[in-house]
Amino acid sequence: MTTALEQRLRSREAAVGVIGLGYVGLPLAVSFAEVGFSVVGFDVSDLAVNGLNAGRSHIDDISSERVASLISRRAFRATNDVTDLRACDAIFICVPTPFDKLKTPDLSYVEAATRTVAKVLRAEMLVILQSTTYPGTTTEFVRPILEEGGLVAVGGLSARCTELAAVLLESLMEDASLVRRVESPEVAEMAKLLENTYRAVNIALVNELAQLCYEMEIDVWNVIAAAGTKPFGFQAFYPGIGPGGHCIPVDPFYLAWKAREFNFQTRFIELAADINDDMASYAVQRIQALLNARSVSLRGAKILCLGAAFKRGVSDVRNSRAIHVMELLRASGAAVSYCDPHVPSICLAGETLTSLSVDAVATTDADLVAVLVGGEWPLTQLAARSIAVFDAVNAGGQPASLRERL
């Protein structure tokens, strides 16, 4: 039997609301509104809420110009007024869920963003919690705020409600049948998880391999390349400072914290995790004793590092590797500056750096420069000029024989 509720999903006359608007709530919110739904953003940030109703963007996979036709054509409005999401038919919650020092879920904004949603509930209202977490965290944790006002159900909990939400996914895809139904939020949940823990678990492993590969004096680059003209069965992974953003480094700890509640260590997984963190501090050592077959000190010494996003072509620095990277070089006496045309300061130990323009790089007169994120670097330039190159992610489009690579 289709509902009302059915009818509007599959009309796109439906309201869709989308609480955070970051780098995964923006995207969504804009990908609705330009298939036909009247969509409304909540943030709790004013200086994101007024820029993007002038039509600015504050995130770089959304165009400002993309902002301002779905403003201009009211069918995007961002507000930080929570009676403004009453009308919503559909509310997606997309808010950081980041762990704390002591690698424990901090799930403080999901349960804020769920308070907001318990507001404005209502019957026939679909609410899917968006954000990655542990399997586990729509029902035990979300599914109560929700039913504390009488009324029961979150999609996914039932058949009907992961029909109503499959319905309204397939809106985005060109191909509905991508759009994948599982039996429950904890599959869901789960599925995302190991994606990410895949990935992170492999990096891991390609990782320790580089650290082998140094001493044993061979290019574990061309041994990647070399093992990827199999034409099955393998699948190529990088090694680097480790990975950063807010999905592959907190994953694995949000499943490994979940594990523990039933008495389980996820040994294979945390110990990738820990090979992943340890990456950062590797790459000090390399740099160290770079410098040192310089007769150079690395107290004291000039570096300049090569990017601070987490990674190339964007101004996201959450758990950004290459700005842990400074900060260990930084307390280790080195005098640190950076360049990243996407992210024009940084806080570095309490002090805010600005960054270098791309043309200052070839000029430089640091001792060193580390090339911690890929980009267009001038390395040919300093080559040159006989700086010593660390590059720590495979910079392509230069001979690797004018640095040093991981």
Ligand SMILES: NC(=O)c1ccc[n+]([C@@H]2O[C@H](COP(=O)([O-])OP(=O)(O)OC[C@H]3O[C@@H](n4cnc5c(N)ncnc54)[C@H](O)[C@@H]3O)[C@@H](O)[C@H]2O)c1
The other form holds:
Amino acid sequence: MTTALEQRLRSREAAVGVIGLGYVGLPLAVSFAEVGFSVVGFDVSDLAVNGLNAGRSHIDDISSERVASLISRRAFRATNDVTDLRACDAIFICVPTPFDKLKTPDLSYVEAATRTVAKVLRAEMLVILQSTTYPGTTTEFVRPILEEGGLVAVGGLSARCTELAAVLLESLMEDASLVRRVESPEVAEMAKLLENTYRAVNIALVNELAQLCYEMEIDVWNVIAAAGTKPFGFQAFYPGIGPGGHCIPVDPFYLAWKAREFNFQTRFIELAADINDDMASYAVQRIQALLNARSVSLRGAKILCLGAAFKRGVSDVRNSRAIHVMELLRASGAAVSYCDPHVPSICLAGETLTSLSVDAVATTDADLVAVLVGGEWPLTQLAARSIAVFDAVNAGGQPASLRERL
Ligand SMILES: NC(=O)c1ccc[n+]([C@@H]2O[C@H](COP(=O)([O-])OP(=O)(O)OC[C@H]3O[C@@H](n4cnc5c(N)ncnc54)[C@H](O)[C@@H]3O)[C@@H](O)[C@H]2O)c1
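For comparison with the form predicted alone, produce the structure of the form predicted together with the ligand.
Following is the full complex, with the preceding chain placed first.
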């Protein structure tokens, strides 16, 4: 039987609320608004709310033009007033899920967002926890808070609500069959963690192999390319200074924490994190050796680092390993400068550094240039001027002979 809510979701007459307008929430809100839903985005950041309502995006993937167009058509608006969520038929929770110093999950944002939903909750409202978290969060943590007011949640938790969520998400897909229904929130939560953990473990494996290959004087990049010729069973991962960002270094620890409740140790997760975390120090050792070979000591050396974001082409510096490498270099007495066209400034040991322009890289007087993140870097000119280049990412388009690769 099709209910009024399902009808509203299918016809896109439903109002969608998104709590948390960051890297995940804003693209989600914009996508729903662009396919015809009326969308309200709720965020505790006045800066984000005011900027969005003035047509300014603060997220790389979403242009200000897209936001401005939706705002002017009243298809989307941002708010920090909880009561604006009251009319929503469906609400997504997209708030951060960090961990603390002991790598214990910090669900305070999820709790605050859930309490926000609880204030406007009514029967026939679909609530979807979009934040990445450990299996059981929806059932054990979010559900009891929502039910404190006396309403009983049946969602995701029941076939009907899974169906409603799928109907809503299918409206964002050209191919509706790409939306997969699973039998419980725990399966969905665990699937996301499996995917992130899979990447963390495979990146660690190739990082370890890169170190061995260096000792054995084997080119790891050629090894990966050759292994990739196998038509099945192999997926290429590449070495580097370790994965940063909000997901890979964080999410597996949500699982490791939850596993302890079952007296279970997730050894792969911890080993992978150890190896990946060590890659920044390993890169510094290799930089030091390269300088040494030129009779330059790391202390006092001028080092220009290329890339500051956690990956190529973004401005996001959360858990940036490039910044960590810069911190280690500076702690060893090097004079560090950097270039990242997406990151105008960074804070290094309490000091603000501003990015050099890409053009300035070609004429640098640094003792060594360290490529920490992929990008269009002018390495050829550096080699012509005999500047040492340490390349942690196998920057494309340049002969390998121009640089020492990880
Ligand atoms: N960044 C990614 O690519 C990515 C991918 C998949 C999943 N995730 C997961 O999605 C979740 C959100 O990540 P993100 O990268 O979008 O975070 P983010 O930090 O970019 O954005 C979070 C937003 O939530 C807001 N916020 C915090 N507490 C709030 C509250 N109580 N009420 C309303 N707004 C609140 C913040 O002001 C911020 O604007 C995390 O669980 C993350 O692991 C992120």
